[in-house]
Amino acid sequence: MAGVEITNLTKQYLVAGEEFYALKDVSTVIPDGSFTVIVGRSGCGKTTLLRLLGNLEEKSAGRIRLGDGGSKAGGRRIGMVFQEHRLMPWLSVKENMAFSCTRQEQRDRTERLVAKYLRVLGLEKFQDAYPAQLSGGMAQRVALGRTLCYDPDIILMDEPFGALDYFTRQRLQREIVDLFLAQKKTIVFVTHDVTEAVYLGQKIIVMDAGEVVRELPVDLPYLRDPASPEFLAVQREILSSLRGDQT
């Protein structure tokens, strides 16, 4: 089962009085229960794939269908991971990981989701401590635990690990692997490293000047060894469709 369906997708502006195309009927099927990496250099439309499944912005045409065949408004729940963490400084670690979840009647369930994405995130000990006291490989769990907390069907990450240095990074995509094998929802994760696509993704789907141009299916079992051929094999195809290298 298709865990969202995008047709025709495509986002248009007007600046300075031209058409400028951010994305250009793009179709494309992610599966339900995958983990699909949007791959693609700086300003190809990655980010505004993401922020239209998020529903973040209005597409200017085509469709965004979810698996059970309803739209974002009254489908299925959608939760954002963002490349800033986007915490709020006046609250906890444990009331920043709750605060999607506010419904009174809802607080002993809410009070077990923290708990156990404190324990799963390895943030027990940082509970009651303040953004500006975190790291910010930490900050990045509060914000996933944060998503987490919300229960969504379907996790988007926009770059959630951009601005964090070579080994927290490498920790967290292991981290966010574990998680994904464990609890199987859908994720979109979008990058512009392709080591890190070929490492976290079940499917690439590559993308330059706001449309598709390749899908790449990646058959390797986690946890994956970036030095192996198998792995080096999949980087050189992602770096041949940018290129343009014909086949």
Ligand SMILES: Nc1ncnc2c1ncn2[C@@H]1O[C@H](COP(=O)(O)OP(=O)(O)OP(=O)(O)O)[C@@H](O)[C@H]1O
Given for the second form:
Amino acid sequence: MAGVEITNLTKQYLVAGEEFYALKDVSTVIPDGSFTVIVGRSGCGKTTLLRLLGNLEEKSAGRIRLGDGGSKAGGRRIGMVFQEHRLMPWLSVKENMAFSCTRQEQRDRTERLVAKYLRVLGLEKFQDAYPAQLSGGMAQRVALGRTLCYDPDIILMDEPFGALDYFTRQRLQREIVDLFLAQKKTIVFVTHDVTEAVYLGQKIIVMDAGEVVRELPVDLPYLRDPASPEFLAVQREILSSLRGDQT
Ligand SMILES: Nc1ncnc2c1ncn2[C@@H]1O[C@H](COP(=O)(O)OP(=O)(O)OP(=O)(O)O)[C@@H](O)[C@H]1O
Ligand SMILES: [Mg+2]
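Taking the form predicted on its own as the starting point, write out the structure of the form predicted in complex with the ligand.
Below is the whole assembly, all chains and molecules, this chain first.
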């Protein structure tokens, strides 16, 4: 059974009296337990698609089917990591991570999960620090930890490493692959970075001007070598489907 089935999904806006399609007839399948990457240049509709999947926005037409039925979440928990970390400045790292786990009867479980992800993400020493005391990469790791503590079935990530330097970005890419291999959650990861897409994705959905222009399975084993001929070949495939290229 597919994790997420998207059929003829359309989102249109009225801009200065004119219809504008942010997404047009998008159909695809996001397999359960897969790492799917959506890649494309700025403005092609990546965030719009993710926000519709996360039910943060109303679609204009089409269908999103999650899990074993139902048009909405179908009992599935969806977590989202945004481009900017969106941490609460008045809460510590630990409190931010526990923030989405509000159910009183699950207090013990929340504490265990927070302790686990503080360890996994290398944040133990900073558990009592406040967001203003963290670097960008650390804050983004806390944001990821907060989403993981919520224990979602599907994690939607919108260019979460976009603002980070090359080295931090590489490190977090490796961490997210390790987490994926350990947890086998369904991950949908948006990026405009073609190398990042090939490093992470088992399935890559290439978008251009609101439409899906290409879908590619990537069978290379993790962790991938960006200098290998196989890696570069997939990268070339993606770039060739984004002709007229400004990416
Ligand atoms: N609320 C809105 N009203 C009108 N147009 C919108 C609205 N939200 C998004 N758009 C338009 O929809 C298109 C797709 O936007 P979207 O944010 O999905 O792009 P993106 O692929 O995420 O780009 P980026 O890589 O820069 O984040 C853009 O042209 C944008 O201007
Ligand atoms: Mg975006």
